[in-house]
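The form predicted on its own is given below as one chain in structure tokens.
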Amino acid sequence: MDPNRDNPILRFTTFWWGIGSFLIFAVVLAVILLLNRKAPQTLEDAAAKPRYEIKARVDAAQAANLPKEAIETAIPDVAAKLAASKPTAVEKPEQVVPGSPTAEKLASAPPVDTAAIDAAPATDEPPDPAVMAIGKVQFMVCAACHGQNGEGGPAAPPLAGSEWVNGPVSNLIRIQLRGLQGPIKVKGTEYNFPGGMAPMAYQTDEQIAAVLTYVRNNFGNKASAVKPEQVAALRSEVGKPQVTAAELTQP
């Protein structure tokens, strides 16, 4: 049997050596953790690290052409001339007011001569696909009441192998341009929604011939492309009340 088990002064020594050893040990972590602590970084620091940096180089540069003293001294000649300055009248087509005399003339002008539109030389040759792709972007907004694959909604008539997509241009650019209103036949179905379909004048004329290209050329449609020149024959349109059926020529 060892005689050192039974050593109270080596049991007490060892103790302490070990309670010693836990707390140089402890020491020397606490210092490493102090040495090395940094602020934590969540994603959202991550995310603007550059963005303050492209900030910092954005306003050096704008430091450097155009000094804050020449700011400071051009603002008030430029606060002077937009307090002399008078709002000019503009009226837009797309912004008359329903029931206003401009509505009332333009409801009242002779309607548009599509018979040129509509006889445009139709082509079989497969439309730009970059114009498809362009029209692809715009239908996303069609899309919410017709339908991703122009099937229709609760508040649109479908759109895939629908007569009047695939009938006259005329009618499609009208529709677009003014909107829609009263009941329509699709199809052999009637339909008829609250407040029909609002215009989409803001488009230009190549994004309402793209879309309206697209159009005619997916969900199993199969017709001429439409010409930014077409719509732009029918941006007279513009302001009258919503089409109906009756006004369009028929497929």
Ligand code: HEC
Second form
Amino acid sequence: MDPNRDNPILRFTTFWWGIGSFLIFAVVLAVILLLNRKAPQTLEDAAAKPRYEIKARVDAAQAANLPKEAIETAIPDVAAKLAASKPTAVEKPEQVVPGSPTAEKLASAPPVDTAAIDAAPATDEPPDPAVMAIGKVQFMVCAACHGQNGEGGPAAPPLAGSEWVNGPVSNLIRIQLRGLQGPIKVKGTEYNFPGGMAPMAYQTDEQIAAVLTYVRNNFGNKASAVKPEQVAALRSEVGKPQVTAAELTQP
Ligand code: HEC
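Instead of the form predicted on its own shown above, give the structure for the form predicted in complex with heme C (HEC), please.
And the full complex, kicking off with our chain again.
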């Protein structure tokens, strides 16, 4: 009989040593994992990382090019130049503030020669389909008030069969560039909408020419196409108060 191998107490102790060392190993492993735990990386963190990197690079580049002191010394110089500069006249008509001195000056400007614009030779050519396509898109704004088929409604008089629409081109351009207010007779009915129609001068000459060509050749209307040059010739009208029917060429 082997006193070591066959001693049950000794064999039992070895078993507990085994369990014990296994447990110690498990605890050490748990501690290591616990200490090395990182915060879970979210998608936002991952996305933000390159942004922080770029910001750091931009900051570094700016610091290298323009030191803070250089900017601070330049500021009084720039401010002095700004204070001494005179504002230049507003040349873009769409920037004229209603009721401002510029707007008043524009209002007292001599009237444009609309006769020359309306004297454009009338042609029987059908309107350019490409122009009509642009006009159709632009007309969606008009349709909000004048109706999908220019039939008129609670917000605006009809465009279909209107003697104004089929009449002199300059009237339509001026209505669009300046808006319209006051009583206006369309197809025998007198309309006078409170507030009238607002100017829509933000569109380009091409777009205005196209939308007017579109309304002049749709909903049963038949009239000459409107050319962008005719619109351009009346751009000086922009900024003047809403036109009245009395100021327009009677159709
Ligand atoms: C916000 C509503 C509104 C929009 C948008 C609008 N209009 Fe008008 N329009 C009016 C009103 C209101 C009148 C009548 C003004 C008055 O009572 O003096 C009018 C009158 C007219 C007239 C003269 C009267 C007639 O029926 O023939 C024409 C032409 C005209 N608009 C064309 C246009 C065109 C072209 C567009 C789009 C580029 C347009 N309007 C967009 C409200 C609008």
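Positions refer to the first chain, counted from 1. Model, not experiment: these values are computed from the prediction. Heads up, when I say rigid core I mean the largest set of C-alphas that superpose within 1.5 Å between the two forms.
Superposed on the core, the two forms barely differ at residue 182: its CA moves less than 2 Å between the two forms. After superposition on the rigid core, displacement of the C-alpha of residue 220 between the two forms stays below 2 Å. Relative to the superposed core, residue 63 shifts its CA atom by 2 Å or more between the two forms.
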